[in-house]
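As structure tokens, one chain now follows by itself in the form predicted on its own.
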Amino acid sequence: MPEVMSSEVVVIGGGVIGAAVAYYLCREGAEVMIVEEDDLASGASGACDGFVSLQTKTPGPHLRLAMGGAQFFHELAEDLEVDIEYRGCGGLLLATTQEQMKELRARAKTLKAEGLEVEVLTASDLKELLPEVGKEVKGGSYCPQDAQVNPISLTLGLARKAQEMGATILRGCKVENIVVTNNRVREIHTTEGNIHSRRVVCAAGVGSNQIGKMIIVDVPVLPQRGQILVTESSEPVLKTLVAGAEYLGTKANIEGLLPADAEAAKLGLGFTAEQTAAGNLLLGSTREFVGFDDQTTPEAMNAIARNALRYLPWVKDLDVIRSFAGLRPCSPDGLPILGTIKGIRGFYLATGHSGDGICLAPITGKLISELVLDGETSLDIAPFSLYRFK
């Protein structure tokens, strides 16, 4: 017979908001289980870039959101036991039209009105925090409290943390149904056997619909495929992240920042590059759906190559060692759904963070901790309802 376990609290998803959500609880003295398919980070946590952007929010509960939680990376930086590689390096976001100057002048207009640290900066003013911009380049904007992480480790960190506090992490383990009796989750039916619990989690990413139809709930949440090259290492070149104004049109679907080729607007291309600890760079990068196909392309690489050298002329002279993609847990409107389900108690909703995942993932186990353990949070998520779509 299948074996028979049970929790205070089942997480499904391991990646780094279920690591997270964990991670959190577990400091409270919960008891967590992780229930994971494949393993730790083998998802959109472990195909993507390291971004912690602040100024790529949208203005409003978004970026409160990624500031609220910001902080939170300094305190796991000490407190994991993994070295997450965090960095404090800012965030450039430059622009190659004078149309697009116009938007980033009244984005940190209002960025800068919600209390983020924003600076519009002449082209001119670039060469002190990015070596050799295009030509095209007209300037940009600057955001100090912009950062970055190596989102492997991060996951990976939060997981044995909470697994050192007590949590159990099945890996390999694929959730076949959920029983709800008399409104309220009872166990969780899987692969390894069944779990009693009266508290589930739902931090499965581009699985979360198929989670969701389980409790007969419709979670909207996408695959969105993002394409990303890995150059050789170098000696550190870049000070900061950085990224093109096209990024932030596709990304928020910001009309004036959106690609006008029409290559580009089909793969969704929005030049981003970091360097990571180990002196690789990463560029990117593409918004794409194409349904849970997670392959590269040699289209979509040959495009972020060439936009990459319209940015960041120097490249040339670095050899790409590899690409990668990842399937981005995408909503409706691109934010998170955070939240309960309406008639069914016990049955928690952390999903659909888009490309937000890392920048997010501590303000989201926190508040979904505080949210399964005390029915409240310490930040309103209503913003981030399932049934704002509804």
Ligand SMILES: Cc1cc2nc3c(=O)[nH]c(=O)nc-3n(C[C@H](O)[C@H](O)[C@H](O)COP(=O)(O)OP(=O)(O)OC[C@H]3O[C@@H](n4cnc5c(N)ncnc54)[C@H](O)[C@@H]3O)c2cc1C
Given for the second form:
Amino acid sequence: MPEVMSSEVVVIGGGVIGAAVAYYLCREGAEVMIVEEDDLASGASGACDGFVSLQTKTPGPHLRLAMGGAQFFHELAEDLEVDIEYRGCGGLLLATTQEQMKELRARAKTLKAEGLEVEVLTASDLKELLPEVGKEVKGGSYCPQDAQVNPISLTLGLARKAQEMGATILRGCKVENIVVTNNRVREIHTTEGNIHSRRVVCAAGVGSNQIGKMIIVDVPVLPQRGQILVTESSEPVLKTLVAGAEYLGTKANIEGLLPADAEAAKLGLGFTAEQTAAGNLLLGSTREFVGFDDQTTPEAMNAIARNALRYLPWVKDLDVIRSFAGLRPCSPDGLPILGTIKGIRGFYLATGHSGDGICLAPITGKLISELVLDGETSLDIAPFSLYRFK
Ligand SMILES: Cc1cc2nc3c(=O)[nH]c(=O)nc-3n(C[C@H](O)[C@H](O)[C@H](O)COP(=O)(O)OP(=O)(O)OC[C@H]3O[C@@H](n4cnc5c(N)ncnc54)[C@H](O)[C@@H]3O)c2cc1C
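Starting from the form predicted on its own above, please write out the structure of the form predicted in complex with the named molecule.
Up next: the whole complex, starting with the chain shown before.
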């Protein structure tokens, strides 16, 4: 590797966001270098679920961003050489109390007013979509526009296609400093040498705060641990994505949907289930602020397993074969942080996607590529500016 490299744009981070930004930049003919300290998909993008869920987005700009991006998955499924296992399977949110049902009903109304298809279902309606639900389940809401993707394949597929279009990928290469002179990004210092570049995109996930410090900007992204259980492979049993209302409560901090149980509240427990193309069930998950600790814990494993039985009692017949944990790059309000930095030309933020980075990766990649190359975006990203926190 030469000691001084150069690139029109440097993307820091080889997770799903960095890969998507690189892919869309390359499609426009830009010269791109992805700098990844470990390996592609070694961060949150390789330790998560594959929900492309619209009904769990916060009504307003967040939902509009997700709805705007949903179409890109179809295109990517065609364009990428890796099978991203995209499935327009729909998604269910289940309620275990009448209060939760009331909340889901009110929410369905709001989401529908914003153009999303959402249907409120009774417990008996659920029979058409699920083999059997627990006695506590009172009904739920169903969004046929929700979908599923394999997050690792999506990340690798985007990066591989970007590489085919000319992108350079530096693995095992850590960004250590960013040189700014006369209010403009000039150079990126890495463990493998310096890179001359006038444009740098920070897609460093939970490393984004550290990257911000290099240009003396506070990027408020904290690691939030999420744990998942994986069952043995089985025949197709889940037609749709499934989540409990408490999952939405903990994710979007909705008071009426937070877990009532103290241990569950401490873990930020919320039920999720999806069946992968290989037939395994991914059962989740937790939301814990424990620094950079990405180990699984017996408490969470037990809590996830017990919670799963409340919703889908038949999972007791499936063996758990492994578990994993990932660190969500969490912003203070759970929405992504996108855009430029005041007073520094050539620095772009594409981070803080919290629990939604897989779903929002293609639209983020598209919009950040527009911002870098044209200075404006086809969808208003002002609501996601860093300066909303000031
Ligand atoms: C349990 C769990 C379940 C989830 N489920 C879903 C879901 O169903 N749907 C959904 O949409 N989202 C989900 N998410 C969220 C999603 O995984 C994240 O939002 C997304 O992966 C973030 O992508 P990223 O590229 O920003 O970060 P990452 O994938 O973490 O990538 C950032 C990369 O930057 C690199 N990096 C950091 N610092 C540096 C540096 N100084 N130099 C070079 N490289 C650096 C890291 O090594 C890393 O590879 C889930 C997350 C978890 C943990």
